[in-house]
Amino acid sequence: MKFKAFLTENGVNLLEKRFLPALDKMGKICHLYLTRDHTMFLHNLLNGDGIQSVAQFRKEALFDDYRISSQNEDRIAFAIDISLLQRAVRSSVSICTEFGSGPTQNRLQIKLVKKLPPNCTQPMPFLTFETKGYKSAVIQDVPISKPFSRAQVIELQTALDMAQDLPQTLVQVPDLNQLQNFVDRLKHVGDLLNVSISKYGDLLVQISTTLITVGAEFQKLLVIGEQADAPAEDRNLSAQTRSARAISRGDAQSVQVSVKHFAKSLQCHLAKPDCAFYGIAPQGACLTVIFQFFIPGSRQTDKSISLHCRLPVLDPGSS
């Protein structure tokens, strides 16, 4: 089992300044899954607790001279502490900067190694960062779990395949800041958030307690997938009534999720996505958030990067 690659300048910027800060908010431990063509950071795919998140990069987005081999069809997976990984990347970059003003490309190497730590009798696996300066090299070891067995890799791949299922209707939220400001204000009202999404392009987010109902509606959003025209007779009705009527017609779904989970998923704005899509899985299985990234300077989707979250549903909701 071998893995070795050089982090490019673009890869360093993506990880250090955008994705690792966002993924750290999803949870302290994640699975790093390496294949011949992709690098993936996976949260909570093997257990039912908390938000599932999948960040996937084509190898060219992060690395040069990417080499991987294993008996599991060149697939390697292990658990790693995101904060330790982030610290290693950050300090490696600062060392590169100290050693000279040249680019980090081909000077910041990352590889899998086994080492014998002090006071241990068994070698332990590490993800090692080696920063080569003009006269010396600095090595930083990030401890990882024992690499997955073939059966564990298959289990992880199966969970990943299941997590890729798309909702039938997705609505685009172009301004995540507006949604985040609203949810920040709701945190102190209650713990449960009702989310309704219609084929008309409506997103209704609200909290109800015995004393108060507070909500926000986003209308006429871009719809991807199954869509429909809103009935003219519903125009002058309240958001709650319109949502209930749309659900009864089969034109909308509603689920209940944790406010904390919803707020946590919004922390993905640290990865600097250009917009986000929200959808509810069939039978209200989960709330899915897909973040879209554009090629810099264009409105074209950057297909080398993807990030999405699946929020567990606390109530089966209605569909």
Contents of the next structure:
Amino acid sequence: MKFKAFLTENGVNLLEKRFLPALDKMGKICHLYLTRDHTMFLHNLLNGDGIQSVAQFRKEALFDDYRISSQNEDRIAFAIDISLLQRAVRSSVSICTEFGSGPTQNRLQIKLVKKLPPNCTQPMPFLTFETKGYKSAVIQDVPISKPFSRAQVIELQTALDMAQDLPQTLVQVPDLNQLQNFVDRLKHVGDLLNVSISKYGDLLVQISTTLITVGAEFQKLLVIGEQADAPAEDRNLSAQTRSARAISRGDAQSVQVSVKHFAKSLQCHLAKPDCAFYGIAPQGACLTVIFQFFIPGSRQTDKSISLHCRLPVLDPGSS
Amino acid sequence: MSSEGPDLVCEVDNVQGIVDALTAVRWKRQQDAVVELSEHGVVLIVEESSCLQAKVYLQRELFIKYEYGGAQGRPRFGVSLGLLVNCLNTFSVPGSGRSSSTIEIRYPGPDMQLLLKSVDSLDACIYAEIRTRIPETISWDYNFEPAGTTPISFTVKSAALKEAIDDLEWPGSSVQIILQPDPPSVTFKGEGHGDLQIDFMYYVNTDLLIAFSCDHQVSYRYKYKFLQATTSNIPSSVIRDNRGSKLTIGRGGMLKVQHLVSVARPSIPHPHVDSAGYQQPSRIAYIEFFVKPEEDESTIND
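Next block: the form predicted together with its partner chain, after the form predicted on its own:
What follows is the whole complex; the chain from before opens it.
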């Protein structure tokens, strides 16, 4: 199997300043999944516990001169420590800027290699970062797991396909910062967060303990997918009553997630998305948050970048 | 016909000010408070081991709306102070584009809860419900009586008082407060691991000791931890404003400590603020502490 590509300046910016810091919050270890057309960073797809996240890039968004080949339909996957990857990118960038001017002078090459590390009898796989300057080259080896077998890749692809299911109703979060501040304060109140999403564009986020209930309600959010008009007679009711009524009509769904997971998913704002959408998967299987990125200077979705998370549901709410 | 409506519906436009006032009486993580509602305002009372009591007076003028519907008597309920303060904190959310929010507080809810709701925006709101309980009757009647015909009291800058009490942590477990008329002065004395004496002389430290009234020497001892509770959580706004805190010694040596906490929004100039920063009483919350003296035969009194 072979993989070799040059990170473009755009790719470096996307990874170093935006995505790697965000993905680092999702978990220490992620799976890097490379195909003929895409590069993906996947968290927790193969184990059911934590937040699942899928960051997907078309190869042109990150790389130049992308070459990949394997006996597995040119697909390669392995596990890698995100913080080590982040460190390697960061220091390669600083070396690049030190040595010369312009991206064409010093190209940052990433390669899959097998090397014999010191004090080892077996060669180990690495993702190598190579910066070639005028007179010297700097090489950084990031250790990775043994690349996946055919069966493992199929398992990963299957899990990925399942994770791409879109909820029927998605509501746009108005202000990620505000929501994050609020949820950070809720962490002191309790562990379980109730999230309700309605076709009217209402998002309700609530924590309850025996002594206290605290929540926030956002109404009239932008809805993508199945939508409906809020009945006028509900207008003056409390947030919780409105939500309960909508659920009984089948116009809303409610699930319970861990407040820590929810707060973690909001850390994806480090990737600097332009907006975020929340939705509940069919049958309340999970809470999905999809981050949208626009082509810079426009309001058109940049289809070459995508990021979404799925939060495990702790107690199936009404659906 | 008696109305079925709530006992109280009120609105507060500076949550941070209320939080500051309530935090001033939080000397422990877990405290049960008793809240009393009346047409004059809201009073919150906390106490500890019959030796220390604190009251926060939030008079109705602090609220931008105050609709009191309590028919007979003054409704009282018990609530966890820590929970109430943490809950109020979730309403002042930074980054929301506004420095403070307006919240509506309502009591009782359908299950005797305390209901809170932000009322700033039409399309977004934060809400909370806090469980209350039937309060126990306050065990100790803090009947504060003056020591004699002339009150024994002094007013000292709050920052100076806090600093003095903080310094007295070092010597030991009890602090002696001595007031004497000639020369007019207040002395704080701590003995234990070494001695420390802090004197405020009325005519000398006029920038610290603002007022003084005493016609005969009094001296009482107070347990350090209770005295410290009276200043340990003074909000930083009080220290910054450097108002005066008034201390009065009543009959039997009962100590009353009074602080003033500003509840006005700092960003918007209040029409009643004059150049010295003095604000009309309506934008101020009153905090009162009562500390019982230690039983001690060696107190020197006339």
